[in-house]
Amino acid sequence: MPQSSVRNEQAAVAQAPARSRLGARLSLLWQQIKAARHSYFLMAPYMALFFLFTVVPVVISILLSFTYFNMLEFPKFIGWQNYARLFLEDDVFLIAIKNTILFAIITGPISYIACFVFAWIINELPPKLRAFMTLVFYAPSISGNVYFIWLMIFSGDRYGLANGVLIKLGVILEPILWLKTEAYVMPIIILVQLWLSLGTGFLAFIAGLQTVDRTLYEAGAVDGIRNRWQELWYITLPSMRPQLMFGAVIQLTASFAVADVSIALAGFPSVNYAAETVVTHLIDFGTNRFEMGYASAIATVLFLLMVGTNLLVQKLLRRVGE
Amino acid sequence: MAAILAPRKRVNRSLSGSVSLFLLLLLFGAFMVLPLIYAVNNAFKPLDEIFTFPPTLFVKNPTFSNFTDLMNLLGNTWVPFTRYAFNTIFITGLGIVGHVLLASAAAYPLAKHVFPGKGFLFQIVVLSLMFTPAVTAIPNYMILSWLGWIDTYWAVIIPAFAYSLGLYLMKQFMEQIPDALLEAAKIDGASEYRIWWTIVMPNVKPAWLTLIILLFQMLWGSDGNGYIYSEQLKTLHYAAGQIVQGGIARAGAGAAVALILMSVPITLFVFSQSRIIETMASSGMKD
């Protein structure tokens, strides 16, 4: 017994400073919190709503994805069943996820590069012309969901602009039902999505280009940079890394979230689900079929897919110009 | 030509490169703007010109008949047009005011103060930029119905207050305010709330405009997000959607609606462009 009591004593002696260190740290933290109470008060209204409408819903969504829930009865825990059904039985979900990834890998990078390239060209124009061209490129994404213009362009009769022009040119003989033909639906939505994609990211690039330090270019010319391409790669891009990362998040998030354009142009559901995306699939189960547990599983997959891709892209972009 | 393309007389610019890049810009500029020009022209086309073969881009005999049709159509609806307009203006106005106030109040400490949990809170805000609101639609519906806000304006307005892109841009912009300015006010005995309201807020006017236009874009185009069922509470954009879906008979009125809907935000942007660019300059993500 004496031995163990000695050991206990030793342990107690060893623990005492640790405990008081923890206590000291807690009281220091409390001091800091009290000192910063005005900061918390200022943030409280926003953060309360942000947690209520964004953070808590993500948690609820993840929890619900493991249940059967129809909005009437209390959710019933069913483990991984929703996910098993999603990936093993739901053929339409596989179309949806294929289309969503297609959007992400086509419209994501193309729109990102387009945002940058056009911002870069526009930046070299004189101020008046620069403001005008900025408006031209930004107008589609700000004009308030008027993508239904494209319904008139791709209308299935001879009076639609696309059919009319192609018939006139003799490329086709009779009108094509553009938005009701599986082969054309996705390319058209990608086109419209690209048309809409020069938004916040584009403006961030225009702004970022204006803040690049002019003296860097002069120094670069002295150091032997010979043309605009080298200048772009060695000076402009590295100077804009923060905006490039912000733009990537904005463009990528938008390209994963395709739903409104698909529903407006291709209908809901689209012909043979050709334009189904993860978000339209989510809407289908959430608002039409009231299978909330299953819809939450779709939402969770979408959440992980988007956040995972974004974090990966952020990691890659840190290497630009290194 | 060279003088237009390289006004600042920069080094390392070949003329052929400038011309080909400018042509690229014109080509894609046309792709961006032609659908909008087509929409504007359609709004002034008489019905027989909308349905003509071959279809034309530009109007030949401009008329206002589509707009009078639209007015007649909206004058006969059960809910008057002015009610839809009021709903949209009310939601947009209140949503913008609330968001600018709440987001800038929260952005000030995040940009300028040191306190426990700051890094964590900002990380969550950045993370929320990385997924679409569709992810949270179902729990949001449950929370809104628990609050009793389904089928009221609040279901659209209050969640808009907590739009995360607005907070993010505001915080990044506020970081540029010199600390000396805030220190001076603190020495004069101003409270944090006073400093926020009388020093920080007037210094971030470009960011206000940016938040205003982002929220305007979101709320002006809102159709109620599926939370509003009562016809008398529905928005302009919802009413417009109904008209556009009306098919051939409504094609003219639909084109007129599209023109009205898009002209308001575009006008707003024309007047606020330089301020918005100024805000976006600070939008970058630092590690």
Second form
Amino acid sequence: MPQSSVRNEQAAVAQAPARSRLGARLSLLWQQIKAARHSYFLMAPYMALFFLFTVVPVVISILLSFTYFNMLEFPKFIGWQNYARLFLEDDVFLIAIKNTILFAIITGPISYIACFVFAWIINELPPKLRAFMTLVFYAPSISGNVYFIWLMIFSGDRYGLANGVLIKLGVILEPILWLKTEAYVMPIIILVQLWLSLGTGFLAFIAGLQTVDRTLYEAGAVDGIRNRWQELWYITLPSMRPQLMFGAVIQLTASFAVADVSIALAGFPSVNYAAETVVTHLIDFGTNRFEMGYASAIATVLFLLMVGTNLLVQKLLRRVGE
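Follow the form predicted together with the partner chain with the form predicted on its own, if you could.
Just the single chain follows, nothing else.
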């Protein structure tokens, strides 16, 4: 359908009486779908897979969160009991959600900014050196047994690198059980996660910087942009807004979904649940205790937390360049 016809339909909807607007809007929607039917046809395979493997499991998990389900019996509807138990009776969950939010507040923004800063610096290097440095920074996020390095550093005996250096310098006299001491566990996990954070978001920023039109900088110089910071704010960042959005989603999701680093370094469970996160709590009830209804309630809370945070961040990123 031509664009002028669509605009005429929209004008007609605006002028229609209130009782007939719903029917007019549905008619307009159908006309727009018909006009873009080729696009919908091309999207259909992906949308079918997305609906089947993403939307349906999320909906099922939300429904199961209102039931008692132990994998042996048919789910039994119990209303809000799982959520009441979660927030009023489960002290470990309160520790987990506190640790997760703290972890996300620290690692999310820092890793996001670090990804962009390193990508911005590396982008200024010659092509061959840029490719090498990209590999150097990206390698930790794809390494297999990368936690073994940090277990050697923070080993609780005199052979651990941290203890050995501190004893040699005279800072401490006896080895510290780094990963078994409640005060040290969370800072160590945050440190390791920051080291691992230059992953997919980092590559997205590198790609985004490569696609910025160089002529925009020349036009900006004519319009009064005088330094690199003004170029960054008014040209570079607005030009790579899709990559910024993608990087924000990736980094925040990784921050809220932390589990592997906690289990690998602090054990499962950690000492006094000092490194317990929402995801490790979910793993405990979902794979160890098989309380699937309760685990679904935990997953639903985490899902809402992620979605709300991502919407807030995307709203802030839309103001970039203003």
